[in-house]
Amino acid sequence: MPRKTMVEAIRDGMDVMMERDDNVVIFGEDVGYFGGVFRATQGLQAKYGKSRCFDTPISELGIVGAAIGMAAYGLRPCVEVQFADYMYPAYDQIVSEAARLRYRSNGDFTCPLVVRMPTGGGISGGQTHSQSPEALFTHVSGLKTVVPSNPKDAKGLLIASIEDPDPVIFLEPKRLYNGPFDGHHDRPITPWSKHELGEVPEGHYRVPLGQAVIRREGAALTVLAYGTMVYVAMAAAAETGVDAEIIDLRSLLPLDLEAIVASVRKTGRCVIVHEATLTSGFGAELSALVQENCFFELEAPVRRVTGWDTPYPHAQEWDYFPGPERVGRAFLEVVSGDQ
């Protein structure tokens, strides 16, 4: 089986997708010649021409506005938001447009679109390049919202978001797009080597939305993580000898609830860690949720660990993500009853 980095499977998905469906169209800032900032769609345009990979002015409204009206007449546009951070002039288009025209046109017309964005910090990319806004989207119904963690995920719900009749925003986290991640965020990301890329299958397959993974067996905690945060949920648990039971949710809407409930009941425990900001972060959501569903089940309270509520911080960048320090310390105080 292949190995890829993150990007290399998320530019394999798409050339999949076009290379079977001549309606799948790419586009957005620097995707055609020069193949995306971050080089997510490099040769793509080579391949199959400009009319189905192309570069457009820099107006990220205009971009998601055109998707839109190009998906409601029968294309699936994939369009790429060049960072997170750029997306707040297309909100609109988004909530407005994109997501409700299912429900307002009565099923008469459907959004099948995807908008990639890459997200989170990592990068000294500072307060504009940095955010990690899910919230913003799990909020708006008629939205789904996808975030994974390594390559073979990417491509599989990269896939299936551009096959699903609905719009979809895709969450790439950048710190795992080109190296590997350990969950230390004092430690140098070097350069992926062979025996360090993910497996990705080679052609087409789907991980489905709505689909939550076990990526540690544990008795003693729950922990619910997406994107980076696996990984250091992954390291926090390896350092403290916690024996935490890590649930990667990789889709937060449609959200597997049904593995939430089942791994809390079981534990008794449950720290929720996100990159965002805490107040009003995807964080909430899942505390209430666990509360709701296993309230009788729960041996203390719900644990979130997040970053900052300040405005991105680039010169304490990695004090504001949680890190396997205040994590682990999260785990102990939860497992010992010490909050």
Contents of the next structure:
Amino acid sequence: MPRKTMVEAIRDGMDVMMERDDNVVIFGEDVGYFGGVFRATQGLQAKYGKSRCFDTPISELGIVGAAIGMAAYGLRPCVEVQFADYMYPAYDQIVSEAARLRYRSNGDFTCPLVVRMPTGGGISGGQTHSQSPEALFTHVSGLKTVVPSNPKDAKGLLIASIEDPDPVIFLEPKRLYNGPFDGHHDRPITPWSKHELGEVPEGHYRVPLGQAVIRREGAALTVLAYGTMVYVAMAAAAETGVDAEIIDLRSLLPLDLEAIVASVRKTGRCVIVHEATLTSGFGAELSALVQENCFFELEAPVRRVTGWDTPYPHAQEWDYFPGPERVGRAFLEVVSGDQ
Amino acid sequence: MNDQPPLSLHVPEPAVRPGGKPDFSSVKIPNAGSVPRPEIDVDPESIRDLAFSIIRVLNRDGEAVGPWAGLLSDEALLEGLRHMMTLRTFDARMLMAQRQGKTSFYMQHMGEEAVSCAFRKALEPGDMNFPTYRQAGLLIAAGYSLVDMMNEIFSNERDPLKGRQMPVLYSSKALGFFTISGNLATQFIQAVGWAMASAIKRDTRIAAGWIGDGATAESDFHAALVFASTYKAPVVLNIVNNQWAISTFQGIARGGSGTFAARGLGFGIPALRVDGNDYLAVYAVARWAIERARRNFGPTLVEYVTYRVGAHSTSDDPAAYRPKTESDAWPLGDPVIRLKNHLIRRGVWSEARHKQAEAEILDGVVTAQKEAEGHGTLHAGGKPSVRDMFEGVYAEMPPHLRRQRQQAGV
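Taking the form predicted alone as the starting point, write out the structure of the form predicted in complex with its partner chain.
Time for the whole complex; same chain goes first.
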């Protein structure tokens, strides 16, 4: 099976869908002729023509607003917001419009739309190229929010998102584009070509939204993670020797609550890790759900390891980033009961 | 440097406030028939002056004059009059129903009936409007059921939107009426996107975006103009300038620009101003812009110069911010009376027939209202089920909503 980077897998997913469905159109800043600043749409304009893959003015509001009109017409737009940090001008269109068309019109109009956004830090991007705004989407009724962690899932999840009848926010951890980054920024990364999840099946396949997957089975504690943090948690488990069961959520909404509950009931302990800020982050929702569903099985308080509640800094990036050392320390504390 | 006088902030003010004498001397009204009608493939650069004039067809004697006249038959005009009268009667009954507590809120069209009623008649089936809350004439002129409009207003058991939307935020895909947002301006760029989709699919349908003078200040308006300009989208971008954005006079949104239509000039979009109280002029300009879009010449920006005679909504009292008699002083008159006088002048209408039509229309609206009220009003009778509240958030209900519905006991 061919191995691809995550960018290549995402491009492959769009390619497959453009080939299968004339209604799939792709646009955004720099995505047409040039193929995107991360190269995710490279070659698509040449292959499918300018009316199906094109450059837009620098207006995230315009990109998403126009895409909503196209979706209402009957197309399936898959648009790119160049960095998740740039999505705020489009937020009203996403929250008040894309997420609401089906409900407010009682199904008269719908919005099958995917908004792709590179998310997360670790690339010296400072506060405007590093944010993880997933909780701003999971809080909105009518949206689905997806965060893949590897090339194989990214392609399958993207295809499922493009085929979904409702708007999907597709957050791509940009630090994973070239390899499974585990937080050890001072070491060379393993490229996807050397990783089994870099094996991307040819053609059309779906990874259904709402199904988590266990990346590492374990008995000592359950780790809830997504995106880059899956690999940080894996490294932390390896380095501490804690027998962690690591769940890659893949889709935050819909959420695979069954998988979470089954694991926490087994291990009795839970650590939640995400790169986004702590307060009102998605970890707060996960923590509440674990408490509501697993209270009598819990042997220790649920623990969150996240980015600090500051803007994403530039020089202090690795002090902000919840790396394997900080995550590993939390594992040890939760297991030992020394909180 | 310190000998410079200090800076001061300029905050525009309307010419008159309550207690003052209404003054529209700043609204320059060209004579009917005086503005030329360009070919639809005209170079936008050559008609920049149209953004600063007002296209008018009906003169003060009720005659249709000039190059924009002569498009509508007697029958079409009589139908147009009936649509406007129906909308006005509908508004009066629904305002009363709101005062009686049968619904929470209502927004009327008084003075602006010609804009949406005439525009709708220039569209083809399949075209799509992205309206605001004051274009119900688009539905009435398309033959939408008055009972269903009222069912929506009353949020009753037959409400097509299952009680999820505030009154007047209708939706009818079948009649080319996009679901209305309560947020302002968002629909303007969506109209451009819909039109782009039609062009991508090599379709022949066009879109129409709608916005008020106040909401042109939103970024969505500017994004719409950029996208429409860049991709030459087959869209008509309509600005209804009714002079007032709730209590804020149009000068606050317009700023230093001469007119709202002139916003289009920097984008290379042909921009026309039209007498919004002149059914014939609205129709003629709509047809020009719609034909331009359909023949792939791209977008047109149209400013309808009109006046909001009534309150912004049932939650508003305009006496607090403008002279009570201001609407009487509005120089473009009343759209219903102007069309009525024109039809009388044409010899196909009379005061007696008008009175008779008023009675018939009222009768029809009252009958529709009785039927709608039979299905419930906001606080009495049949209402949408609580279960409906959980439906339709997604195509398929996700597990977390299913659990919440169970918790709610429905």
